[in-house]
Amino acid sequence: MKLLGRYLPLVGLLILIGSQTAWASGSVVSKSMDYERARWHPIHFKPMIDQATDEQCLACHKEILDHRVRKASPAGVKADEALAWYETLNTYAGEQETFHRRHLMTPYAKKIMDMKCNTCHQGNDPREETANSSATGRSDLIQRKHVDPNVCLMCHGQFPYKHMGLPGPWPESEKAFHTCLTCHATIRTHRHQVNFLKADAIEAAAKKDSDVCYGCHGGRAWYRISYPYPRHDWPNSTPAPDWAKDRPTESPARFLKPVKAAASK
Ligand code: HEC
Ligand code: HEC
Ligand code: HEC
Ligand code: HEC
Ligand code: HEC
């Protein structure tokens, strides 16, 4: 009995580890789980969210990929007759889609990108939606947002033409230079080696259509600034210009993991 008492905490620990690996590898839902427990499920937060698979999130959030846009708005505007300015690039195709489906499900999205739920979702505070309301508030969370806008900025910033010595925005510069690859076949060729992009597919698609590159670098800009991209060395790379002196030379670590894992397989 004495002996069991001594080892009981260890047994508990093993069960805990066991149940956590069960989470990591498979189901996170149980029949006894009520709404609040599901809402506060640790999978929503660090550290568990970093390991979460899309399947685990979708076990509870199937609607994220199932929901489709209305056929018409309440005011009667038909979805298939509506076209926004950012939906006019050559790459835009198909009917109107929800935000999540545009990034995860459409043929074009699947061709060039490989985003996961946790590429964008890194946790938020469901109680107050604010990080700084109390001493125990989590300062690493983004204020009243579910997603850090810097993630969006990577693909929805302005075209940084001044950094390229170009005379003006792409629609003006395009006439003289035709395609991005006129220069980028040899300049900053180490690009897109991250776990949410399909680097080779991007290059292949861009050879046929420059709107592929422009699409993520100014063609659908929601912001007035461009993203300060890391500046990787490339074969025959030149020293960093002044505007790039403080830039990182590698992508953020969380975007590198499975890429490196996949490479060593
Ligand atoms: C066990 C079920 C369950 C799992 C697994 C789960 N969620 Fe949730 N999640 C919920 C519930 C319940 C809510 C509250 C929904 C509501 O109030 O509409 C919620 C809310 C959210 C919200 C909105 C938060 C807010 O403050 O309004 C986001 C974003 C979210 N989940 C993302 C995710 C992501 C990403 C994953 C995977 C990493 C995930 N969830 C896994 C059940 C789950
Ligand atoms: C491209 C980035 C991105 C990806 C990838 C992404 N989300 Fe979201 N998600 C968002 C944004 C932005 C919102 C809206 C946030 C807000 O309202 O503050 C959102 C909202 C949500 C919500 C809240 C309910 C709603 O519809 O607004 C849930 C739940 C959710 N996402 C789950 C998921 C799941 C599950 C996945 C993976 C299958 C996923 N998301 C992938 C960016 C993303
Ligand atoms: C990895 C690159 C990438 C990231 C990160 C990204 N987007 Fe996108 N986004 C795209 C691409 C590519 C399209 C166009 C897809 C197409 O034309 O089919 C798009 C389209 C959109 C659209 C238009 C949808 C439509 O149906 O017309 C909106 C709105 C949008 N993104 C907002 C966001 C927001 C907000 C975030 C951050 C939460 C975000 N995006 C993150 C690449 C990205
Ligand atoms: C006239 C040649 C030229 C053309 C055409 C050109 N670029 Fe560039 N680009 C450059 C140069 C030069 C740099 C900076 C190189 C360095 O970091 O030393 C650059 C840098 C960039 C950067 C990184 C900017 C930053 O702030 O880190 C992106 C992204 C980029 N180009 C995308 C594009 C896209 C997309 C197109 C086509 C729509 C394009 N470029 C067309 C020459 C060009
Ligand atoms: C689906 C969106 C998307 C498309 C399409 C795309 N880019 Fe990018 N680009 C990104 C993102 C995101 C990054 C930053 C990735 C990282 O953190 O390393 C980036 C980084 C870059 C950089 C910085 C490279 C460095 O030093 O790390 C250059 C230059 C660039 N892109 C040029 C291009 C060109 C040229 C094309 C067309 C061949 C193109 N991009 C197509 C999203 C895109």
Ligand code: HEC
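Residue numbers count along the first chain shown, from 1. Owing to the predicted nature of the structure, the values given are computational and were not obtained by experimental measurement. In this text, the rigid core denotes the largest set of C-alpha atoms whose superposition between the two forms falls within 1.5 Å. First, how it differs from the form predicted alone.
- Once both forms are fitted on their rigid core, the CA atom of Ser237 lies 2 Å or more apart between these two forms.
- Put the two forms on the same core and the Cα of Ala84 is off by 2 Å or more between these two forms.
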Second form
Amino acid sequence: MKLLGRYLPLVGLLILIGSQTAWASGSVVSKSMDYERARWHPIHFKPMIDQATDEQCLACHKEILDHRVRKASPAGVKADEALAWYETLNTYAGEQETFHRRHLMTPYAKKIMDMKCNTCHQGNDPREETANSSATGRSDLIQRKHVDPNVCLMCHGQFPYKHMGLPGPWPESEKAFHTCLTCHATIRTHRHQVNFLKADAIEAAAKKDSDVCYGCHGGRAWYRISYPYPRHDWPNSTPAPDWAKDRPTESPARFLKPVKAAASK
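Return the structure block for the form predicted alone; the form predicted in complex with this ligand was the one displayed.
Chain only, nothing else included.
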């Protein structure tokens, strides 16, 4: 009995880990799990977060897709009478939508993107929150979202027209070049080969509308800098200039597989 009692804590731990792993795999959903156990669940940490499906994430976070834009702001500005910053390009159609729905649910998002919850969210480690960093911090308030800003920068950086030798920002350069593919049909030909974009759909749409390219390369910029995209070799490519000589030659590993190039699902 003493020997059994000594190992009971270990047995309990193995049972707990087994039940949590089953829950994370989608085979068992424990509705009785309280908030503290849920926030420390292995699905929020490496390596399980890399395999987490949207279904598993939305089992607890479904409200992010249920939220809708207010019909009017507190000041009385009506949404259907105002132009949001992301509506300034003609690639966006329909009513205003929330942040997560714009990236996951809108027709345009489904057409050219294949983003998942863990494309941006790589866990929410409670040990890295700042709520208890001061005497007045609230222990129940999560202050960080734990999203790498470089993920946002990939699609929301500035258009680096100076590095590209263009006469000015794309709205000016477009008058001379009309479409990005005027040059990029033969230059920097390895494009959009990451698992959160639909490469074929982007390329096809870009042939019809330059805003498809500009939308993610300066047209919806959140940052004053541009993203240092990997510099893949292309036929007859030349050595990288000084401003690009330290760039990687491929995208981060977690964005490489599996790559979906289909135009639509």
